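We begin with a single chain expressed as structure tokens, specifically the form predicted on its own.
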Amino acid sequence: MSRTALITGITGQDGSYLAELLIGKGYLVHGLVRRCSTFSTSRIDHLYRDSHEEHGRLYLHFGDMTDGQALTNLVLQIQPDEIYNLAAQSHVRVSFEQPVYTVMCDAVGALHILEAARLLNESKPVRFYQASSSEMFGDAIETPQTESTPFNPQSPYACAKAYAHFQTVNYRRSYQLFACSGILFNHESPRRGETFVTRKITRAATRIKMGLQQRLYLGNLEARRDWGYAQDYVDAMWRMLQQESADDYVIATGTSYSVREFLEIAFGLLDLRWQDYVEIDPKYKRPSEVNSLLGDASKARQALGWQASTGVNELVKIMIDHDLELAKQEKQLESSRANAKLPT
């Protein structure tokens, strides 16, 4: 019999890759979608179309992480075997501008879905995954960071994620809920939002290559991050919920690169000098900067049999190849519009 999973944040980068993974394993997948004026499902449109034409294995539901009763009703209605809480206001810089919303979505929202899982667990076993973040380590007390490294958050986003993380631990201990947290370090892909620095770089570099853009404005080029591939990381999420007992795991590559080095790789793949196009704009710097994060995923490697399979050079190439095709399409559309305006 097929297992059933509920994914909050299914329309995001991780949610879309996780939905693909679970459907490929035969799951029935339900996804929570926030209602807004535009129906932003581009990352999962292919899954939604294909699953209904072939298997009917993906179902979407409107909902909001701030509405605890509606979340509980949905969980009790679906009766999932697994819940993956990926929904969040996930942009660190934006969290300084929208701290209350970030806390309501990322912290209180996580508590809402945990409480729904607890209620379901009274009548049917359910397994819960919480998307924790390396940003919780903040101004890291030790390097590399492991599951035992103390948190030292430096942003409203990181504080909210730390709250959700500790509540997940609390529900595991207090209610015997099978609840895991994946402390994921930065993970990117062609599906990454274009306001995040890695995708901002690959989109700009390819548009510059095609003559569609002149400059790229960035903040701190010296910040170092442990960058992996999102498609690899969702596999770790699934593995956590297949274990005999619940636990928390750092998911990382074990190598770090600066934003400057990411620029060099991305622009170098296009035979461009990034220095000719990049300018520093103070508005992109955080009020409180996290200078360096580097994860040690030894526990995940030993317990889950998981390790990152995509290095940063391969990751950047995957993103550049994808975004170059987008830029070529933009260029073709621009040329078509220009030709349409020519007198006959």
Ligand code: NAP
Given for the second form:
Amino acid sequence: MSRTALITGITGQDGSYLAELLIGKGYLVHGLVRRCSTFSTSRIDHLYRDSHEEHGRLYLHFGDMTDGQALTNLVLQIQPDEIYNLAAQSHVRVSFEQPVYTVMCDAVGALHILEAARLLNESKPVRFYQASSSEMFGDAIETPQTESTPFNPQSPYACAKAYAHFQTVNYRRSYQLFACSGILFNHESPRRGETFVTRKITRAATRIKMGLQQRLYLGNLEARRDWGYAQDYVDAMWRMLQQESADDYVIATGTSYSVREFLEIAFGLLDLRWQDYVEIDPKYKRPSEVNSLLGDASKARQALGWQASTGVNELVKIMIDHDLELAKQEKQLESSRANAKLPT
Ligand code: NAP
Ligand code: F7E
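Right, the form predicted on its own is done; let's see the coordinates for the form predicted in complex with the named molecule.
All chains and molecules follow, beginning with the one already shown.
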């Protein structure tokens, strides 16, 4: 019989890759979707077109992490075997502008779904994954960071994620819930939101190449991150929930690069000099910056048999190739509009 999974945040980067992975493994996948005035399912539209009886299937439900009663109702109705809590206000700089909302969604929202899992677990075993973050290490106390490195959060987002992490550990200890926290370092892809620095750079570089954009405005170029490929990272989430016992794991590549180095690689692939196009705009700097993060995923390698398959050069190439195609389509559309000579 097919196993059933519930994914919150299914419309996001990780949710879409995880849904793909689970459907491929034959799961029935349920996803939580926020009601918007426009459709927000572009990252998963191909999945319900492709899903059918022999493989897994996909069902979507409206809901919001701030509505605990509705989340509980949904969990008790679906009776999932596995819950992946990926929903979040996930942008660190935005969390300084919306600190209370970020806490309601990322911290209290996580507690809502943990409570729902605890209730379900009284009658049927359920496994729970919490999307924790390397941002919890903040101004890191040691390098590289492992599962035992103390947290030192530097943003409302990181504080909210630290709360959710500790509650996940608490529910495991207090209620014997099979609850895992994946402490994931930055992971990127062609599906990454366009306001995160990697995608902002690959979108801009390719649009500049096609003559669609002249400048790219960024904040701190010296920040260093341990960037991996999102498709690898959702596989780690799944592996955590297949173990005999629940635990917490750092997921990272073990190498770090600065934003400046990322720019070099991305523009270099297009034979452009980034210095000719990039300007610093202080509005993209943060009240408190996390200068450098570097993860040690030895525990995940040993216990889960997981390791990152994609280095930063390959990752940037995947993103540039994808975004160059998008830029070409945009250019084509621009030319067609000009040729049609629409009265504007
Ligand atoms: P993402 O692309 O920003 O996706 C976030 C998802 O959460 C979207 O589906 C979003 O829905 C949903 N969401 C936001 N607010 C919600 C609310 N109030 N109720 C219900 N759903 C809501 O993030 P991601 O990169 O896939 O990351 C997935 C998770 O991992 C997040 O929890 C993030 O904080 C965490 N994380 C990410 C990284 C990383 O490098 N990517 C690293 C560590 C941890 P909409 O589509 O409607 O906006
Ligand atoms: O910033 C610097 C910025 O927004 C990376 C989220 O997925 O990973 C992500 O958080 C670095 C920072 O990611 C711009 O100051 C410079 O030092 O791409 P980012 P993040 O803040 O590391 C963690 C692990 C998560 O959990 C989060 O959910 O790049 N930077 N100039 C810039 N960043 C942005 N966004 N935009 C700029 O113009």
